[in-house]
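Next up is one chain by itself, shown in structure tokens, the form predicted alone.
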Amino acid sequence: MDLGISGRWAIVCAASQGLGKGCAEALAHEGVNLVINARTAETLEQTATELRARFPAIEVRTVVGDVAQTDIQETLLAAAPQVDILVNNAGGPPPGDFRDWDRTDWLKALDANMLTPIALMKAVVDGMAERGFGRVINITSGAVKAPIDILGLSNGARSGLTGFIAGVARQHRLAGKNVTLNNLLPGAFDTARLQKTLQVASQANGDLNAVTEARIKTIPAARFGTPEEFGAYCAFLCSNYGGYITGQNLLIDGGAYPGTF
């Protein structure tokens, strides 16, 4: 299926590995030019080199730095001739007990996982509306649907972003101009972050395989997801066929969430 977005420009944040990289690869496969961002120059340039080799027909530009910083946001936005697609993505804040978090911890979480995506959206959505096409994807977390007690910082910040999107996505001056805003809620995907989490969890008994198998047993699909399939979901929502889907939260977790809604 031709998704009809060849030649467009996308910004993909945190795209050097994991789910962000999966989204970048899927968009590149559809002929979308990319501006990709990450905090580590070496891994970002390695990803850019891979993308250029696999998809020589597109242009791939890189911006290194923490996208929560205003100057990096400005550089990122300026790197694309226009922004047709924006994929917001950032690593979640650390786990812990809310009794141990102070105001600084909360502000850092809100800045990375709520305020930064909002700032980038604010910078691009009106231009998208003027051109009659725009797609915004926010990679949040399955914890928005089923909060995890030790991830309170993430639960709070990402839920705030979710509520914001629910209102803004339905503005007629955006939805009525073919500009959509949606959230992708990943469950357990086979990424470096998941592997690190499993390793930490296995420290109690030293059996990584047992911890991994126990985690997989909680997933009806009996496996972890892959960044490639996550990227495919992202690319579809960014496509010409995604214009009638906005303000939605797509949970992609292999059936792990047990609720009806």
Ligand code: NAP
The other form holds:
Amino acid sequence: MDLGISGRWAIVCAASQGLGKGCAEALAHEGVNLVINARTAETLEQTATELRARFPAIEVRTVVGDVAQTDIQETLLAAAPQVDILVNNAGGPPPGDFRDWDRTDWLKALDANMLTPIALMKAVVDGMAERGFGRVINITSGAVKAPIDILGLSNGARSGLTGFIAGVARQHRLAGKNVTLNNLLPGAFDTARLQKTLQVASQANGDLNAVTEARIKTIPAARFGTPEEFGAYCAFLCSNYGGYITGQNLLIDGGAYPGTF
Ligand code: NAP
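Switch from the form predicted alone to the form predicted in complex with the ligand and print that structure.
Everything in the complex follows now, all chains and molecules, and the chain you saw is the first one.
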């Protein structure tokens, strides 16, 4: 299936590995030129080199730095000749007990997981509307729908972003100009972050295999998702066929969320 987005430009934040990289790969496969970002120069350049080798027809540019910093956001925006597709992503806030978090912890989580996506969207959506094509994907979390107690910083910041998107995506000046804004909600995906979470959980009982098996048992699909599957869903939403899907929170979790809706 040709998604019809060859030659377009995408910014994919936090994309040297994991879900962001999965999205970058799937877009590259469709012939989309990329600006990719992460804080560690070495791994970001490795990913860029890999993408250039696999997809020689596209251009891949890199911007090293924390996407929550204003100067890095400006550099990212300046690196693409125009932004047709924006994939917002960043590391998730740390787990913990809300009694231990102060204002600084909250502002850090809000900056990375709510205010940064909003700032990048603000910079690009009106230009997208003028050109008659735009796709914004925010990588949030299944925890927005089924909150996890110890992820309070994430639940709070991502819910704020979710509420914001629900309103702005429905503006006629965006939706009516083929600009869509959607949130992709990952369940458990086999990435470095998930492995780290499993390792931390296993420190309590010392058995990584048992913790991993127990986690997998909570998922009807009986496995973790892959960044490739996540990226393919993202690429479809960013495609020419995605124009009638906007303001949605789309779970991709192997059936883990138990509700009807
Ligand atoms: P990951 O494998 O740890 O990859 C994170 C990527 O983001 C890396 O490329 C990392 O590179 C980059 N990054 C992190 N913080 C950044 C920042 N402030 N600025 C720029 N780049 C940054 O994580 P993942 O599993 O793909 O998770 C991606 C997002 O999905 C996270 O917000 C996570 O909470 C959420 N999520 C994941 C899962 C899951 O099962 N994997 C489930 C629910 C939600 P550097 O470290 O070099 O910056």
